[in-house]
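Have a look below at one chain only, the form predicted on its own, in structure tokens format.
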Amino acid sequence: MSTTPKVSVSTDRLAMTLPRLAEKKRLGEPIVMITAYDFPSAQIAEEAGVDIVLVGDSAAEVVLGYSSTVTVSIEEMLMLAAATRRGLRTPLLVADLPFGAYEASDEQAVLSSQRLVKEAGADAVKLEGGGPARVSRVGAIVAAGIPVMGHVGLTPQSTTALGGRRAQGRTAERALAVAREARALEAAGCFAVVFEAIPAAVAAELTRLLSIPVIGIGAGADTDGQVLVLHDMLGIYPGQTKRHAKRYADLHSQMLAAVSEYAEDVRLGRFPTIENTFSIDPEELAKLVNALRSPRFEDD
């Protein structure tokens, strides 16, 4: 008898909209927030009945392969943002904007921004830092009308300059270096921010601090919500789990143990069996025999 919990997955869920998830954090509901980055993964996304997917740019690690999340290009985010978009029908769809893509001025960040949404469908964009120059290019992409999801603490693009991937704010100094760039992000905009590899004290004092949602990644739980990368938390890659994520599944053993008994199938001639084959009218198949035993089928 199988073990496996029956999850109820409602068909009239109403669609997830800035206003809800404002309404989430006042009424204290947990916002769940996970990453996907195709059609499949979006569509489980969807059944699961998530409030937002994330099209992050860890994408460059976790499916193309890249070694670090600078690489990955706009028109890759596009394709990867396209593709999610055509299996969500209600959470909120988030794209990254990928290093290089919104840094030059505040015009090249609204142009970008305008692409994600234009051509992959995206509902809003998200932007790591909340220094000035950050901060502007939030601002006017609010302005011309796209919602915008700030990103503090931990950095993914900017790992060199916080000396690698390493909890942030774990000083008061360094705190309230993070609680002031989450406050000007909120006065610029945002409608909501992640808190990556910060302390859970420090996150929790300043997710009251702040009016707009705060999705926490290694951030403790008091945050207004959670976001884990699909990756992680499905155990695809093998080896030890990140200390923020938490594993529910062990896909990489399942799926390796899957391909390595096709193999030895086809090898052995175990596959395919009659089960998964056509076939073709007696009658027909004479013909078919005699048509190309025909001399006149090597003249044709």
Ligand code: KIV
Given for the second form:
Amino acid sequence: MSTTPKVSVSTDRLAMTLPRLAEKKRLGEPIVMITAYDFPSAQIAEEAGVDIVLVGDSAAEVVLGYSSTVTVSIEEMLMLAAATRRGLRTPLLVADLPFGAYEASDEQAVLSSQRLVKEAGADAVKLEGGGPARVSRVGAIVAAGIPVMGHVGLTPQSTTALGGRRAQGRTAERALAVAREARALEAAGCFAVVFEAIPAAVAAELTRLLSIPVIGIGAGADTDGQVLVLHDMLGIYPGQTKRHAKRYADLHSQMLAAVSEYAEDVRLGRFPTIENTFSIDPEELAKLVNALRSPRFEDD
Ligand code: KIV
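Alongside the form predicted on its own that was just displayed, please also present the structure of the form predicted together with the ligand.
Next comes the full complex, this chain leading.
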């Protein structure tokens, strides 16, 4: 088995704050965001020094095995976000408001956001869309003291309404609609906004237009930051890499090889070996064997 390369870890890194994020945009320093859904993946994000960790509702597909993000519940998001919180110290922790947990009313949106903050320890929440109802939800959540990240372009919770998982803003008219939504989210108090699957040139124009940081996924290199889904970038599942993602590892192959090797070792008697085994003093063992064979053993 290959050894893991040592990564230098800074222990004096300051916790990410909203003013520091805004400063990063002002200074043109790229913002690094990644998804995480549990304690070990959060620890890795912490050690790697990312700026923002998103407990995305993509967990529905990549962790929980649902066929779409709309199925994941607020209870499931709370459990994943709480586990992620326990592995984090410095990155800003943003949790997705899942489908069905904020659309009904501003009150519902505030209550769900409060749960993500109080029960799971999220620093902020993210919601999808920038129409009038969503803008109203953002205003209510921000007024309740909870920071909100917006999300425009391809918004997977409304895949059916968008006509499938396809790039958005590919005509001037559609791009203007995205621009209006992003501006409205900014005006309502979002501290940042995700642009998903938007042509790079459109994202570049809109990033200049907005004063809040824009984090892109499939939106080119000129946004203020990038976000990737952890399982996409680590190659935890087999098959094609999505167009917007880059695979930095092929963990599926490595995990499969490791589990297959373990299975073979057990079947062939190669595991466990003496190193994986606890010992007992031979005299104690002899006493035990005698006791087990004694006719009184069953009665004791
Ligand atoms: O749920 C998610 O992982 C997301 C990212 C793709 C931004 O919303």
